[in-house]
Amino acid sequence: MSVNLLIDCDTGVDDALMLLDLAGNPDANIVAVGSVHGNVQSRRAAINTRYVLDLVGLEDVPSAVGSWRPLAQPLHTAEYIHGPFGLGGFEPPEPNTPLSEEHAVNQMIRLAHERPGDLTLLATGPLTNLGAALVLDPELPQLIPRVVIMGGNIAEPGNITPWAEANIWHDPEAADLVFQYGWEVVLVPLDVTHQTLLTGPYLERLQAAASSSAVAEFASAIVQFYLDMYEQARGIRAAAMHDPLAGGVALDPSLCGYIEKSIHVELRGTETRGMTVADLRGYRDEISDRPRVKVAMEVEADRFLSAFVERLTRG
């Protein structure tokens, strides 16, 4: 049975790879995509999304522009990681298919009411749109039963500060709001995405298919800048498939092993702002009264990566 996905993302390299993967997966039905600031500015993210959707023949799936800045801090973007336009060295043209005239937050609320209980919300950028939607419509958690979030770090170091993961750090207030509500939240943090490295034979398969597959050609082209930055930061020619793994988990939760913890986001720490905080003590009950979140901590990396590359390299 296919999963109906409402996607909220800041389309840079790994978001684009996720969209390509989902488009090639018969278990995924992409209903709509909204953009948010993060890897790039929100309109650029929507243009990148539109380009990818058109590339894979999903012209009927709307790409809506969302929140241009966080709720309570200045805007920061990450072109230094994802390239000047968010897709490595590739500059997508203005899309032939127009962007949606509806704001991504309004799109999220409307679709939730039109399709109650039918949508899985997949969020792979900062959570500003989700936070704003909750402020506008507190019924949202009853309408969207499941939310899969790429973000956070539990025992792993952060990737934008020593303590904070980028998606959460880009809007800590919105993220903390999302974790307070009683919907089913599945968190896919750095602890598990750093186990899914696109490297070695996986890269070779992707590059070998570039001459015969438009999707593989595009994926191989945009990932090069990402690989360069990852090699500079971590010393290996590889890249963690952060957002593609979250997309995989949205369709197949059995890919991962989980712990269940309440999650708080540090909002006031001078050095630790944006840190996702979970009580990892095993000798006593949690003291938080927040709902528990399913946190992915282990992954069948080879199973995920093999299927991911196979879908991107089909003719």
Ligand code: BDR
Second form
Amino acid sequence: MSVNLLIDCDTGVDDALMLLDLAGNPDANIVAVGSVHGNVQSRRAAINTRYVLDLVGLEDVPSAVGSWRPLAQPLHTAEYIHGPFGLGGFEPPEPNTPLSEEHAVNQMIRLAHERPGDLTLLATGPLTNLGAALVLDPELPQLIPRVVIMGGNIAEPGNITPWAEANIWHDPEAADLVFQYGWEVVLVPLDVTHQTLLTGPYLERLQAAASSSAVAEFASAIVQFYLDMYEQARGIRAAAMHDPLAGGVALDPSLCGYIEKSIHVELRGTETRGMTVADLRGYRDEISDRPRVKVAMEVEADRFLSAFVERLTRG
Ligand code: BDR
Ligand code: CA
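Now that the form predicted on its own has been shown, please provide the structure of the form predicted in complex with beta-D-ribofuranose (BDR).
Whole complex next, starting from this chain.
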């Protein structure tokens, strides 16, 4: 049986790769997508989503514009990582299919009520829409029982700052709210996404398929800018498949090994704002009374990457 996905994302390069991958996976049914600020501005993210959905024939799946700024800090976008329009060097044309007229937060609340207990919420951008929906509707955690989030870092350094991961850092207050409620939250942090690197033979397979598959051609084109950025920062030609891995985990949790911890987001640290904090001592009960989050700490990276590249190159 396929998993019904409500996706909330800030469509940059790896969000786009995730959408392409899920569209090609019979285990996934994409019900709707909402955008959020983050990699790019939220309207741009919704246009990018629309382009990707249209490319794979999902014209019926709505792309709704979501929150344009974080709850309690100024907007900060990351075109320097994802390209001027968020899709590497590619500029998507104005979409043929119109963007949804509904705001992404309203879409989330409406779908949650229309399909109680039926949706997995897959969030691969800052958590502003989820935070806003929780503020508006206290029933949300009962209606959406499972939330898979790409974000945070536990025993791994941050990426946007030495201590914080980008999605959490872009809206720490919203993220901290999400971790307070009793829905089943699965966190896919940098600890596992930094092990899931598109590199070497995987890239070669993707590039080789570009002449026979429109999906592989697009994926291969948009990933080049992202690879350049990673190479400049780390000295290896590789790209961390953050969001595609979260998409994979939403469908197949057995890809990862987990610890169960309460998660707090550092909101006041002068240096560490946006850091995800967990009690890792292990020799005593946690002091936090928050619900436990399933945090992915190990991943079968090659199993995921080979299936991912296989889906993107199928033609
Ligand atoms: C996350 O931040 C964004 O740049 C990526 O799309 C991913 O969701 C990784 O930290
Ligand atoms: Ca993202």
